[in-house]
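This document opens with one chain alone, in structure tokens, the form predicted on its own.
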Amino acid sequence: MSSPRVENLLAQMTTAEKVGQLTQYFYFQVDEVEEHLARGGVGSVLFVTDPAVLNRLQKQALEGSRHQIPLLVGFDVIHGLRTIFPVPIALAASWDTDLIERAQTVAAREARAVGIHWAFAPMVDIARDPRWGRMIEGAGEDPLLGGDVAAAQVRGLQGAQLGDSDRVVAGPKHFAGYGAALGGRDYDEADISDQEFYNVYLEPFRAAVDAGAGNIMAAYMDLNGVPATGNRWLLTDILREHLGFEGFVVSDANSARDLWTHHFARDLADAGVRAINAGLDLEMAIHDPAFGHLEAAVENGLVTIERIDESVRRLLTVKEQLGLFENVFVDEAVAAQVLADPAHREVAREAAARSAVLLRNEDGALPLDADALSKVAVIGHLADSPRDTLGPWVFDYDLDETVTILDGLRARFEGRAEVTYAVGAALPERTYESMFEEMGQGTSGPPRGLTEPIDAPAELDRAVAHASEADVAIVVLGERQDMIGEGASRASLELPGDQLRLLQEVVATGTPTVLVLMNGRPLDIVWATENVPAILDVWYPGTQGGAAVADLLLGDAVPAGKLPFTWPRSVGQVPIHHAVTRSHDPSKQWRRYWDEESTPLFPFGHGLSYATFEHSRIAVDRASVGRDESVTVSVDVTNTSSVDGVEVAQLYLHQRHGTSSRPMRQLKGYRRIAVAAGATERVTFEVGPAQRRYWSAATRDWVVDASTFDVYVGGSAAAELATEFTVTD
């Protein structure tokens, strides 16, 4: 139900004015956008972060509109605006929804301060193929974890309700199934079975909508042969009727125009008609929008004015909820203060520490004993590259305040030990131009101080010499930030360039070696897992990343992150995930390849700590319950070490028989708990109808079966501690 103000505006607006409200322009073609503003033909703009420019654009919008309608300003606030947090896949690895909510609260505060009202986040696409570059923007492979992370981000960005002070509209994307692109190739079509669509890919969107998300972004690709942006079943039947979404739907950049590109629409005018009739409300366009033809479409009876009004009503309502009709301008001095708030950097440092995943730690190689070290060799292009430390999908950053891993270690060892640095092996350039180069945003560039191509053999020798003379070698490897993200899928998961050779040469010196990974997807590190005692995945850790990594390596912080995806041994295993069904020959379940093990390198949920944990005394409160009843599963988590730590206890469920075959392991609950050294905490999980419910292709509906259920609890999807219960009719 809209307000009297919105209804009065609708009654006064011409069709042309209404259509203008349904167009969002990139602020790239400045003259073109400002020409549209002068005649009230723009409802929204994006890709502006300067508060002075935004104030000027708002003034132009008000002066150009007969009705004094302000602009809605959107931006890619994916993992921070000025304060950059770890990339989204890293935040998901924290399994800490309170932390994620706090991080997005900071991001929202900074965005709103400069005049941004709406974030194109969170990305909630499930990703099970690490070749797909955009998996870095999501929460990994699991619908439960993905849904919890999505809801936390919505709460952080929007607050308790749309219009809360210092908050912005959250825009979950990309609806729906984009993460299933064929071959992991960005923008390619997705073919998803109904059971996968409802049980896996839809669930994070359901959680985001239930959390109150004010916007949903449509996806680029064909879903089962129908482009998502023109798919009425998807945008109306599923999103609005099934999920109950009441906000507005925006296209991805040019994806309404792309209905023509897809050979789905006859021409650009037909693309606009198909998109709005499918359920799209706002077109994001770089130029020549398909919605620019809607006035003629109304005149020709192809689109009803009631359908136009429906979309305009949604846009005007969100502007009213945000208070833009009363207070659209921002205080530039206040904006500068908010962006510089040191408290924001502290949250970023905490987030980077909590997101890191300790993959391997043989014989207690970590943490390092700072008092026993006199010389530390830091090696790798990424160790001193501020831009790569931040990761992709950030634009308003300040490189001067970015703490690289080398910066963090030098600060930590100042006056105590010598820290030397060698690039060792420069990372290669991408084979093809990145989308960020096309947009004029530049690439990673060389590490600080490296202004010309290196002499590769000499630099490798230099790195080896540094390692030979040091007490410990910290080797930082991975992908440059422009090697992952949108338009950055990869056919290989190997470490780019000569990084593996660099690692092998350093290890061959005999100096104790620690591998630190900077990445947003699993990489081929099989050799490292067999030859390097300590491997710490720090992702792209953000503004305070280097400080957090130093904290972790030296034990000032204890790793507690867990993998949000299954880590394959090689690209030949993908797509791979933990929630697979039992085969006709279970004895060969993990021997599917004759040339390699079928087991992953690391299971979903894996992550070590400097503390050690034991899970024991698993129990269910009732052996048998009815379909509508719940059981409580309890388990002891004991810290068997002398170090305080945090464990993420994970509960997995398997239904033995029923309407459909069910996965051998499905994550159905988790608890992130602090356990003091030597202490035991009793952890409980409720397993009710909501955890057992699923969509079955046999009935074409949701079911809750009577069956026997296996319960597993532990520190990863490989948990062995088990019990069972029965659900009866």
Given for the second form:
Amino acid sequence: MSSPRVENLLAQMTTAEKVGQLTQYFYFQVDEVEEHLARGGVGSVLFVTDPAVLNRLQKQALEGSRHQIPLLVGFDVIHGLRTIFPVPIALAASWDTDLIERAQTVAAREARAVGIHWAFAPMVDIARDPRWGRMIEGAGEDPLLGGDVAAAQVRGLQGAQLGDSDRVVAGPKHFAGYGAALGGRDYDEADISDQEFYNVYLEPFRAAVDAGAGNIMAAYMDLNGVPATGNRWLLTDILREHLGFEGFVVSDANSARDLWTHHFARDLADAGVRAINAGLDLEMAIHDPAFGHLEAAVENGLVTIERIDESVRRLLTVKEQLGLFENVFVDEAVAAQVLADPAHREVAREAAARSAVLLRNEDGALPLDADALSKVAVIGHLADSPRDTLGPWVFDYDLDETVTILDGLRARFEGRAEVTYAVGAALPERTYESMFEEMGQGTSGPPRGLTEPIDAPAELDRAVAHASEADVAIVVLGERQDMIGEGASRASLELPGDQLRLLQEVVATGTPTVLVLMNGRPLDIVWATENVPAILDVWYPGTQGGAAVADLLLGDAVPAGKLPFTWPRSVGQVPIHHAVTRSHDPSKQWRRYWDEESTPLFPFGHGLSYATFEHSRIAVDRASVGRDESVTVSVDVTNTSSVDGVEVAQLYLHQRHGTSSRPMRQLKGYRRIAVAAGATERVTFEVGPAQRRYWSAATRDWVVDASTFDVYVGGSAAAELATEFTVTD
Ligand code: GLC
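For comparison with the form predicted on its own, would you give the structure of this protein in the form predicted together with ligand GLC?
Complete assembly follows, chain above in first position.
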């Protein structure tokens, strides 16, 4: 139900003014946007982060609108605004929803302080194909983890309810199924079966809507042949009726006008009509919006004024909920203080430490013993590239305050050991220009130390010489931040450029070597897993990344991250994930290729610690329960080391028979638990109808079967500790 103010405004507004409220402009063509502003033709803007500019735009909006309607300002505050957190896939790897909520609370505070009211986050697209660059922006392959991360981000961004003065509207995206792009090619069509749609891709959106998200962003691509942005089944039947969403729906950039590009709409006017009639409320446009034809569409009876009013009502209501009619201006001095808050940097450092995943640690190669080191060789382009340390989807950052891995290590070894640095092998430019370069948003810069073009052979020799003279070589490899993210899909997962050769030459010196990865997708590191004893994945760790990485390498922080995706051996195995059905003789289950293992390099949920953990004494409270009853599964988690640590105990379920074939392992619970050295903690999991419910293609409906269930608990999807229980009619 909307307020008297909203209804009064609706009653006074012309159709042109109403359509203006349904248009959001990128603040790129500044003059064009300001012309529209002057005649009240803009409801929202994006790509402005300067509080002074935002104050000016709000003033223009109020003056340009007969009804004093303020602008709703949205932006891609994906993993921080000025304080940059680790990229979202990294935060997901922490499996720490409290941390994720705290990080997004900081991001919301900084965004609101400058006059941004709405974050185009969380990105909740399930991704099971690492060729797709936007895997980095989400929470990986699993609907349970993805849903929990989505809900935590919504809570952090919005607070308990919309309207808090230091929070923003959360805008889960991209609705829906964008991560299933054909061939992992960004923007390509997604053809998704109903059972995958309901059981996998829709789940994180359900969790986000249930957490109260105020906005949803429609996706670019064709979903089963119908563009998401013009898909009434998706935007109305599923989003409104099935999920009960009551907020407003925004298109992706130009995705409404692109209904014409899809050859779905006849022309731009038809695109606007079909988008709004499908359920789109607000068009995000760079220029020449499809909604620009809606006034004529109403006159021609193609769109009812009631449908227009429905969308305008949603937008005016959210502006009212945010208090924008009372005060829309920000205090620029206060904004500067909020952006500089040192407490925010501490959360970023903690987040970077908790997100890292220790993939390999043979013979306790890590943590390093600082006292035993007199010379440390740091090698790699990414080790000292501030822009790459932040990862993609960041705009209002401060490179001068960004702590690279080299910075972090130099600070820790100052006065104790000599730290040398060599790029070793410069990362190549992308073959094709990145989207952000096109948008003038800059791209990855060179390492700080690189001032002139590299003489590749000489630089490689220099790095090898440094390694030869050092007590340990820390090699930082991965992808440049513009090699992943939007418009950054790949046909290969190899380490770009000569990075593998660099690693091989460093290892060949015989100096103990640690591989540190900066990435947002699994990369081909098979050689490293056979030849490098210690591999730590730090993702793109953000503003305080280098400080956190130094903490981890030296043992002041203990890794506890777990992979939010399955790590393939080769791109030929893709798509690959943990929740596959039996579908064939299990003894042959994992030998499907003749030329490659069918098992992953690392399973979903994998991650080591400096502590070691054992799971034991698994038990269910009841061996048999009714269809609508739950069992409680209990397990001991023992820290068998002398180091305090944190384990993420994971519970996987397999239903042995039923209405559909069910995955051999499906994550259905996890507990992130601190266990002191030598101690044992007992954890419990509830496995009830909610965990056993799924949508079946046999009945085309949701079912909870009577069956026998295998339960596995451990530190990854490869858990072997098992028990079972039965559900009877
Ligand atoms: C981009 C992305 C979307 C982003 C929007 C605004 O193309 O698909 O995630 O929020 O445009 O930048």
